[in-house]
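Next up is one chain by itself, shown in structure tokens, the form predicted alone.
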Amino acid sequence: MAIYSAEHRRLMEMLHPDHHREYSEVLSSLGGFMEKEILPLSPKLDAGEASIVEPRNALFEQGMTLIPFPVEHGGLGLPFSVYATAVELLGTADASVALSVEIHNAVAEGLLRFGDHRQRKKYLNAVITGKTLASFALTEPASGSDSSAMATTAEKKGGEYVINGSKMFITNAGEASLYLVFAKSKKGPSCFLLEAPRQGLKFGGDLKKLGMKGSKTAEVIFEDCRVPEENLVGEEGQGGEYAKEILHGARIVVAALNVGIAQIAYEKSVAYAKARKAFGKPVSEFQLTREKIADMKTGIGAGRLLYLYAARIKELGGDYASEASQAKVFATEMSLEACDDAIQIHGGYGYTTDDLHRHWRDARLLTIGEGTSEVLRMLISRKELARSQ
């Protein structure tokens, strides 16, 4: 199995006819590395027998996180669709590593778009090269997807902000040394950069999860945590808008990640259906099995086109919020269904073998994280109704 396939090459040629060979060379190199170094490690990450640190650092060294960022900041300056495709490939190799990298790079995009010159100079290169691991701290125990209801506060005192409250379900928490934190100040939701360790910044234990077991997820706690005024990102009171903009891009990447999960479940299902025999013939010859395989393949192709379409609109500077949400809703739900079909095709082995059902467990998170399907359907309908006026 080649993680970077002929289908990916054709799409790169369609999207970027003048540079597709260059982009395919980057993606093929990354895919080959993931196939050799990360894919075999994936079951051990799920079982807690290996650490995410080594494969994540190896990806930093391979330059994956440099892809979408400008050359002047040390990035490769390649299109966002190339980066999203790289995350799809990583989702095929291991979803936990892909999630950790996706969250990390979402912070970098926030820095690029909303940080000032001094903040970008101090932090951005360190983040995109992986010298500094980053974490995105928005979700709270009681408010979930409703960022306007956040209870974490940031009170300005002299030349500092004093932050109190907590964040829940935060990826890379406790491992990261830079946190993009959202808290409610006098003027409304605001955004801050926090370096760790620091007094008043604490972490809960690693949360036990159904899936994505290779990545660390924990509570982040602020107890009179003091942050210099210069670590306010952008304008005070605009943090809610910044979070929305960062999440629009992140949803494209999460959609790509889910296409990757569905792809590995599909590959395993095809191989098993051809090898497994029942009633004297391979399972792949039964019509209902073939229907499942056809539906999986069609869904994967549709999900891939949706996330690439949203990525291309982003590259061209258009409003892509609806398209990003469409891609995430479809790809996350498609991936879950594809993984469920994979379990069914494998029968009892699908239910009892960790190496197969972990894909379903990984996919299950992403209909919830970075905007639930229910919330995103409301966003899509609001955007599309406004467009039709």
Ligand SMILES: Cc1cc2nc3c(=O)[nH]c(=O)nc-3n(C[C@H](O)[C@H](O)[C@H](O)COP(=O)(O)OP(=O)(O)OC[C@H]3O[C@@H](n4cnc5c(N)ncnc54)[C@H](O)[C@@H]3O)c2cc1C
The other form holds:
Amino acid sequence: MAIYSAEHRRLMEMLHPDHHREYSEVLSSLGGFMEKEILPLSPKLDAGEASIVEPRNALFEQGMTLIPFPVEHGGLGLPFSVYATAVELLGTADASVALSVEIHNAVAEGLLRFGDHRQRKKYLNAVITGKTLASFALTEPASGSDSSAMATTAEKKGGEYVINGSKMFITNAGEASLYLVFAKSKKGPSCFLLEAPRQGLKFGGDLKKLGMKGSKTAEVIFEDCRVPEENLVGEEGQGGEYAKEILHGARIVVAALNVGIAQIAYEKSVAYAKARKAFGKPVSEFQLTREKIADMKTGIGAGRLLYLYAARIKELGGDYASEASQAKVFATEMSLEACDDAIQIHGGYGYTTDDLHRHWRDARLLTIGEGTSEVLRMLISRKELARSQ
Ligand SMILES: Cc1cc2nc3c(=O)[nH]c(=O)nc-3n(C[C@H](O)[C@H](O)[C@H](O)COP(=O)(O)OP(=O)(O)OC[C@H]3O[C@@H](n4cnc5c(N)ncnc54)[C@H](O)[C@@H]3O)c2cc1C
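What does the same protein look like in the form predicted together with the named molecule, given that the last one was the form predicted alone?
First the chain shown before, then all remaining chains and molecules of the complex.
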């Protein structure tokens, strides 16, 4: 199986007629690396028999996280659609590594867009090259979808902010050495950069999860944690807006990740359906199996087009919030269904084989994380109703 397939190549050609060879070279090299180094490790990451650190560092060395960032900061300066495609490929190779990397890079996007010159200079290159692992800390034990109800506070005292409270379900928590933290200050939700380790910054234990087991998820606790005022990102009180903007971009990438998960479930299902016999013939000969194969393939193609459409609007400077959410809602729900079909096609072996049902377990996260399907449907309808006025 070539992770970077002829279909991807054709889409790059359509989206970027003048540069597709260059982009395909980057993606094909990354895909080849993932096939060799990440895909075989994936069952071990799920079983807790391998660490995410080496594959993630290897991807940093391969330059995956450099793709969408400007050359002046050491990035490759390539379009967002190329980066999103790279995350799709990684979703096929291992979803939990893809989750860790996409959240890391979402922090870099936040830094690029909302950080000041000094913050970008200090942190951006270190993050996109992977020297510094980053984490995005918005959700709290008592507030997720409704982030305006956050209880974590940032009180200004002299030249510092003192942060108190906690953040829940934070990817890369404990491993990362840079945290983009959202906390309520006098003017409202604000955004801060926290280097770790530091006094007053603590972590809960790694949470037990259904899937995405290679990635770390933990609570982040602030107890009189002091941050210099120069680590306030952008304007005080604007943190809620920055979080929304960062999440719009991240949703395109999460959609891509889920297309990648559906792709690996599809590949395994096709191979199994051809090999497994019932009533004297391969189960791929039965119409009802073929219906599942056809629906999986169609869903993957549609999900891919939706995330690439949103990515293209983003790279052309348009408002892509609704399209990013449409891509995420569709691709995450599509991949769950595809992974469920994959279990059905594998029969009893589907239910009892970790290396197959882990795709469903991995996909299950993302109708929840980075905006639930319910909340995103509200966002889409609100945006579209306003557009049609
Ligand atoms: C493995 C994992 C990794 C994560 N990583 C991160 C991370 O790195 N950083 C981070 O900040 N967060 C992270 N999260 C948190 C994630 O983004 C939240 O779980 C998600 O936003 C939902 O919030 P919640 O869990 O509090 O659910 P709630 O907001 O409590 O929602 C519960 C249910 O109510 C529904 N609901 C809520 N409001 C409405 C409404 N108005 N209309 C209809 N239905 C509604 C929701 O759709 C959902 O079904 C992670 C979560 C997990 C599980």
